[in-house]
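As structure tokens, one chain now follows by itself in the form predicted on its own.
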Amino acid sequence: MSVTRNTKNVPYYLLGFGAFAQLGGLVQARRKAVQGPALFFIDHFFHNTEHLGTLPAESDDSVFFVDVSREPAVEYVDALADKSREALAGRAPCCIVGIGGGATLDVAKAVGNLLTNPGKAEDYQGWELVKNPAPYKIGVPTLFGTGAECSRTCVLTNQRRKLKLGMNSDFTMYDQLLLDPALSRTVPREQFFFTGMDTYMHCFESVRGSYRNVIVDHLSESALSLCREIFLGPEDMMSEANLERMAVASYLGGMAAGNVGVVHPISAGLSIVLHLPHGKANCYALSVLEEIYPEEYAAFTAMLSRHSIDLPKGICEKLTEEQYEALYAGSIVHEKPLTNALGPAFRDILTKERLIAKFKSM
């Protein structure tokens, strides 16, 4: 076995029903460590609702409700970073708190990077481009599956460059997680399914690829086993036991994420051109990849049927040739995952004609 790269994980986590009640204590500990306000980034779903309960925000803190109606874009992160700097008025925050699904958690991570690194969000889309540590960050997922809570990236769309790519850096990671399965009780069923599929897909892509190590393999296999229990087992996928399983699967899958395959590049193209949410875009991508992932495709179609999830056909049937070209370009640009799955000759396998035909069949 070859030596793995030096790998960082989230240092601390709390897990369990009711864990959200401990957020106040975590933030208070940071107030004692750093004399500065806290910045809260919260999914806009929770605006003027009582789903979260009491938020431990003080008068000097700033609360930003993050619009996740579309995948987070670099310009949106730049704007939030500017507002954060204005609110801080030259002070360092005691902590950044991200509360929401993967998009909100990624936005909080990205803003944290920009508070300590010059320039704009697009300057750091890539690998190891962030040079300075971000402020202390606390992540509170309210939807599980993306693994954003414990991954070393925050994925952003960039329409100018026609790509979807993360800030891949150890500095992007959260310092503390609060994993409360109860926060996902109010998630709509289809959204719960599509987001949970992200764990299933990035984990099977990992174990099917060539960029492997034994730790990532075992993390991925454990997460996949939990996904099969959740989505193919006898209980409803949103039973109390499965809410907890999904929280654990997302955490394990997030630690294993990074070496994806063909699903995620095609999904990225769909998000760039059609603005599909990440989890749903993944599902459309796998729906046309039976020849590459036959076993996983069969399990996925069984999961769709088991939970009566609809994936309507025809999402690409009225696109222009220019849009098909953009779908291809937004997918094929992801060389690392495509090489992981198909080898260095991946362009000979996924030719433009073949990949556009797959989009037309969705």
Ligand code: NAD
Given for the second form:
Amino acid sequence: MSVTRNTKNVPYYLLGFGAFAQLGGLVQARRKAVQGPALFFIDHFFHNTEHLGTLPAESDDSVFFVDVSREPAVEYVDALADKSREALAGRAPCCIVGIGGGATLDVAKAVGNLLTNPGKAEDYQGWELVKNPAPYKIGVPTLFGTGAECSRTCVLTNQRRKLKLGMNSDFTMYDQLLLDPALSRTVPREQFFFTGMDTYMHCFESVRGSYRNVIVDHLSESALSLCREIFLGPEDMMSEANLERMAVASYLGGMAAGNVGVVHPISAGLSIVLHLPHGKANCYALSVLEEIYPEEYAAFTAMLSRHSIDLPKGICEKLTEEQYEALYAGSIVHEKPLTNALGPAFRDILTKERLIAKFKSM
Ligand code: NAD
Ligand code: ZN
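Having seen the form predicted on its own, the form predicted in complex with the named molecule:
First the chain shown before, then all remaining chains and molecules of the complex.
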């Protein structure tokens, strides 16, 4: 096996029910290290609710509630970065705290990069484009599965350029994680399933691909086995033990994510054209990929039926020719994962006709 990329992991984590109570201590340590306010980016679900517990925010800090009703767009991140700069008034923040699902965690990561790098969010969509380290970031997931808490990217949509692409950089990563499974108790069941499935997809796409790394293989296998326990085991998928398993699976899967296969490109097409949320779009993608991933497809169908999750048919019926073209273009553009899964001749396997037929069968 060839030598792996020089790999960074998040240096610190706290894991366990009730870990959220330690956020105050973590932020306090940052206040001692850097004289400046803290910036909190919190999923809008927690606006006006007591579900979160006490937030260690002081009067000089800023709290932004992140609207995640749509996947984060570059313009939205630019606007939040402007507001953050205004609140900071020339000072450096002592830390940025992201609290929420994958979308909020990504927004906090993206704003962090923009506070130390000039220009706009879209200038950094790609690989290794971020030049200066971001401020210190603490990540607190409230919904587990994307692995956004430990990945080196933050996925942003860009309608103008018709793409969904992150700022892939070691600077995008969190410096500290607080993994408290209790925060996910309020997640609606269907959402828990769809986001949890993201770990399943990242990990099986990775082990089924040709770009391999032996550590990633082991992380993926562990996360897959946790997913099977959660979604096919005897307990309720949201039992306390399973909430913890999901937090661990998301973390391990996040460290393993990066080399996806056919599911994610098709999912990206669906998100760009139909604005389908990521986790659900992945599920629709796998629902038409039985030929490519027969074993995973079978397990996934069992999971769907075990939890009575419905994927109503017909989401791509009666679209315009232009929309079918856009679905195809938004998927086939992801050459790296498609090559990982199908080899360099992936266009001969996933021809335009075949891919559009797959969309029509969803
Ligand atoms: P999300 O962040 O979009 O949240 C989904 C819904 O769950 C929202 O309505 C939110 O308000 C709600 N929610 C979150 N926590 C809750 C809680 N504790 N109780 C009740 N409701 C809660 O969903 P997601 O699936 O976690 O994230 C999807 C996003 O993550 C997409 O934008 C996707 O592109 C991105 N993503 C990023 C990476 C990465 O490595 N950076 C990887 C995969 C996906
Ligand atoms: Zn994903």
